[in-house]
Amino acid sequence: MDKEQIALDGPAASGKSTLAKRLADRLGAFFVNTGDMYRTLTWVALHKGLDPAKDIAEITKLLHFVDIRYVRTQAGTMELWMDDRPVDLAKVRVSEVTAQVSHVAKIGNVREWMVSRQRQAAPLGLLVMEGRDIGTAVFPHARYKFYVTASPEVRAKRRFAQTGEVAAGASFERVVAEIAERDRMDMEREHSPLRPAPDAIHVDTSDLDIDQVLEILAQHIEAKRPE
């Protein structure tokens, strides 16, 4: 089952999400955002008054309290839940949480945990699932891996353009920036850094549009199915 699955990797506003959601539509497949596994810790974490750069021990005891995970829902859809019901996004997606969730996602046990978890999705259906360390961790045997990224500029621009990604009257130069140190932490962390998977094909969405990024997946993905 692991290995039917498709894994889509890529740095911080690269478009991954955008594109994994309209590649799963047109495979018939499920969307997984991984990402907002970990914002949802971090905004537990923030809830309870946590500093996810500091409180690295506090943080990991709530890995016994809470459990988030992808359910498939009595509708057939997948959905995000926390404990026994499904996460609100709009909270999870705000500013303050993406200022700190890559403090949180740098955590050993963290990524141990959410691996776990995202591993157990796999049984559900066919998966587009998109993150960080999905071809290298979650994944690592997918028949079909992808690593998204388009320079930190572009990124930019992406990023003022989604609702709440943005601290009010921050500056272009400043989300640049931003952009780049989530970059350097996700790429230098301990566990599971930010890497493209050795056999993912690459792809530099700068001076692409949405649908020619996903002709460009489709068909590698038609092209690697079994007969």
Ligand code: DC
Given for the second form:
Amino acid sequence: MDKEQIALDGPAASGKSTLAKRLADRLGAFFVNTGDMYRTLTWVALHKGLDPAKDIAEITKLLHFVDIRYVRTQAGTMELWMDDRPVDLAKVRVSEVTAQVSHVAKIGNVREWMVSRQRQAAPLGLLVMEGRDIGTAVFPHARYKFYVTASPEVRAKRRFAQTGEVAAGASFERVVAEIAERDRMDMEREHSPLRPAPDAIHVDTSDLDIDQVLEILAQHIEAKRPE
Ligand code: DC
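Would you mind giving the form predicted in complex with the named molecule, to go alongside the form predicted on its own above?
Time for the whole complex; same chain goes first.
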């Protein structure tokens, strides 16, 4: 039970979310998107007029007053809640939040707070969790670990296909540059930077469609499943 996690890590817009959701559906597993937790906290900070690049002490203080967690619904899925209601995901997946979230995600206290909440999902059973540090920090003993990548150009195309996440009128070049900058911040931060776990299976999805990637992951999982 304590190893029954599927850790799906990788850079921004690599297609992890769609993949993780489809994989969880296929396996009858729970799906947790940890990026939405960081996005929700970033949304709160922006809503309070804070500057995520500078107001680190104020953002750390917020952790005492907000409750962001995944809740199991009656339908057996996981739903992200803040305080006493579900998070409106369309609100946290907007370009204003995307542009600032890496600043919030590099704060050490924020990461500790998030990781302890993410680990609380472990007793549920088979879990597909996607993020940047799942195989390295949240569940370093997970039985299944994947590191999913794609070229910056392919990722920019995928980002354009996601409504709301690209600022109105943004050029393709600008989106490629923004993705590269977020990669840099996620990879160079001091606390649990984005990097593959030593035992993660790397999958480059640049030239593959979602069904092909799903098949690759499912085969690896099948091969490693305990008797
Ligand atoms: O997957 P996403 O683009 O929604 O993630 C938003 C940001 O949150 C991303 O820039 C890095 C951060 N993040 C993180 O640091 N650790 C995670 N486990 C998930 C996301």
